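Given next, in structure tokens, is a single chain: the form predicted on its own.
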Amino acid sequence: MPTPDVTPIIPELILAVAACLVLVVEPFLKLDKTAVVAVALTGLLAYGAAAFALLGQDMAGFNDMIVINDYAIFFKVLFAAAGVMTVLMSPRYLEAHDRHLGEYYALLLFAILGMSVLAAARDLMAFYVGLELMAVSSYLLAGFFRYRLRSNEAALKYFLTGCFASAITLYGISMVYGFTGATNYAEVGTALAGGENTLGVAFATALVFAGMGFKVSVAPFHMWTPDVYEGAPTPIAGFFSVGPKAAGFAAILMMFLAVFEASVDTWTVIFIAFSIFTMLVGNLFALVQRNLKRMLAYSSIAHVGYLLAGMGAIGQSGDLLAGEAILLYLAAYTFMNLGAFGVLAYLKTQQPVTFDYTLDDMAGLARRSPWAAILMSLFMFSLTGIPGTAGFIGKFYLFNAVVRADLVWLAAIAVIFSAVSAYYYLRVMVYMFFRESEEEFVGGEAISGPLAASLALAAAGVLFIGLVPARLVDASATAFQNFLGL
């Protein structure tokens, strides 16, 4: 057996070593977890730097199961950014809940490792390994506050629905293997292009879509999402809203453009139909939420609906712009949604007992913490799609790609639902600036340095992408064209 070339997995090796170091270092510490946080941050930064250093490379390893190219690197850098922001907002939050344990950071790193493998996989076996590593780590993170009823409920629901999703996905890819006798994406795609077993391939396509739909919260496979976001630690809920979704769409793009390319007519209709239903469910249920974590959960479902419209546009016309727009949208969404959850994490550290993430808890925030209200307003504006923010750039490119695919009616539906979302996003601002709290606010501790750095990074990302989008647009275009071999 030839010695495998480890170059394509150098970033993953760094991340795995960092996760193991966290577990080794943590038992020797008592209350001060600074060293654990430092190891986790160093590992994430080294992981992102190693991936960025390989930019322009195009090679495969382990019998073409794992690749390193601009497409995989785009997502690895995005995962690193999300991981850094999540780690920075976690220490003070965990201390406020008396659960500042090193295992938290190790699980987070292992989840990112699974996401990284998922984005770089070019084989069904590697795809499933990455999917399960991400999923199992996420189940444990969701239930990290194991002495709390909501956290236990979140972990149990996530675990049960995740197991069903994994089984459905595995059944679909096992059918694909049965039809083709291959697991490599390119070989499977070539074999399926022969046109045999049309009905079986359509069924396998539907199974894989359903399984991945659970992972990225496509309606009606979304039922776990609001409960998990509400019960999980707030920094982890923010991470769930961006990291696994980005990894899921990285895999969806590869699976449906490389493996199921022959059944494009089938899955185009599926994506368009579920896009409309997902936008409907996400936005309408978000309208009636008074708990902000649940509102952001349904909001994330609505954003998945917009991304599915982009997938429908790719299948409809094969236009490169739609794929590039999906990558751009995922990057923009990472900064604005993690920023919103970061503000909620800060407010919870100020009022660990009384703050329950409701709209009433946000009343009068502009008076008692003006900078927090301003930052939350920036993230709400971006999620709405106000010009000058990352959210506007993401929606503009994505909806424009849908129009170019001759799906003007679908783009119109997306714009209408985006306008509906303005109500529940801007309502948060009404409470912060124009409502007074019924309870006397007792000032808490000053914001911690790491949490302030996380919020500053999120805000800078939202404004930079919104005002100077050219760099990210070019990076998205290069990554997607590299994925297609152009």
Second form
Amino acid sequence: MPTPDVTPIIPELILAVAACLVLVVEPFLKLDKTAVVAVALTGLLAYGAAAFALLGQDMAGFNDMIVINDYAIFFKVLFAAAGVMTVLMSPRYLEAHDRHLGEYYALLLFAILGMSVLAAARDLMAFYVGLELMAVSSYLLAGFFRYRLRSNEAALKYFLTGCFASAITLYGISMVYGFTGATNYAEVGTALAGGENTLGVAFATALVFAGMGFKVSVAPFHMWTPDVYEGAPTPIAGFFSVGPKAAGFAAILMMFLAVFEASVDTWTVIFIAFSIFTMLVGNLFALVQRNLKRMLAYSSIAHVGYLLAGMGAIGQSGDLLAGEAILLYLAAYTFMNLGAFGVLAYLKTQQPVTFDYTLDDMAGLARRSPWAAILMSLFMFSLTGIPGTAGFIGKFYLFNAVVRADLVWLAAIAVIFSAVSAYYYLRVMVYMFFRESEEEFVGGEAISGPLAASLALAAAGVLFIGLVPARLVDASATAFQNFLGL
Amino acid sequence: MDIPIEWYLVLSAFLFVIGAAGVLTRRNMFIVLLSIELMMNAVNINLIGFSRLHDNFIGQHFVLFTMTVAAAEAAVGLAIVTSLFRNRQTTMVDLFDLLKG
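Could I see the form predicted in complex with its partner chain next, after the form predicted on its own?
All chains and molecules follow, beginning with the one already shown.
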């Protein structure tokens, strides 16, 4: 029996070993968990480095179930960055809640492992296993503060909606298998291009879309998002808002371009319709939120709406530009959103009891913690899409691609909603800089240690993508073209 | 005599709809968990039926993965119910309304 070539999964193997190592090291530690954090960080860095070293490779392994190519590597490096930022912002936050346990990091690494498989899958089976590994770890992370009712409730809601969504996706996948007799993306795509059973295929497509829509929180499947983000530990909420979303879009891009290529006209319309509705719901509900975690949750729904417009543009024109823009947007979004959650995590460590993530809690922040206020402003500017930040580059390329696909009206809607979003992002700054805090604030320490590193990384990412975007634009272009070659 | 594929599909569709209705309407957390299992098993029947139809083993391989994942999901689900019950002494889903979607 020939030994399988493990090259395509070397980064994943490193990550799996690191996650298991975390579980092995944890019982030997008493209160100081530095070793666990170090193992998790080393694992993530090695994972990212291994992925980076494989750049330019293009090979498939394990019966063509999983591939390593620039597309998969782009996402692996992105996940590694998101993972490193999440790990760095966690220790201080977890200590403030007396729940600094090693399992947290192991679960986080397993979730990233699932995301990594999801982005590299070329077979419905590998896709499903990756999706579930990501999801099951996420449910547990959402409920990690198991003595707190809100965390419990977040886990319950995430679990129920998540399982329901997976079952729906799975039913769609089983129908795809039924129509084609294969689960490999390329084989399924070829078989579906034969053009039989069009109604059944449309139904299967709809089921897969609905299931994935739950995962990346497309309206009207978004109801769980604000509740889960509010109840989950803040670093984890930040991670949820970027990691599983990026992985979900990596999978959606591949699914719909490779597997459901034959029904492109149908799903283009679906994506455009849901894009408009998602932008509407996300932006309008974000306007009325006074809790910042909920506001960021609705804003993440709005960003999903923009990304769906990009999907519509790909379907409409088959233009490479839209795919590249989606990759670029996901990268920009990872840094700015995780950064915003990082600032919130820092503020919570300063006032574990009184800080409740409301706008009023932000009042007077510029005076008592200028750095936090400046960083938060940077991330809010970026989320709005002010030039010079990553958010602007992301939106510019994405909306440009939508215009080039002859969907000028859709781009106009997206721009209008972006303008609306400025209200709720900039309102945070108004509170930070121009309102005085009602109660006297005592003590408080400067941003320091790992948390500072995490925020610095996020801010550097936002500014780097914003000011010198060329490298990332090139990277996402190569990644996406490489992916289309299959 | 072979059982026609339609029978598998009809059975599976019924199970799936029953499961989905259960998730959406029942209040007890355990019944909801069971309903999710029912949906997953509907998929398994589908996959096995199609595996026979196409005369290949891919569907059966897939079922092994689905069952494993379903077991993991059940374990996580029960863990979540346990921690909820410790804090609230109830398993009725609709009583958990601290966070308003």
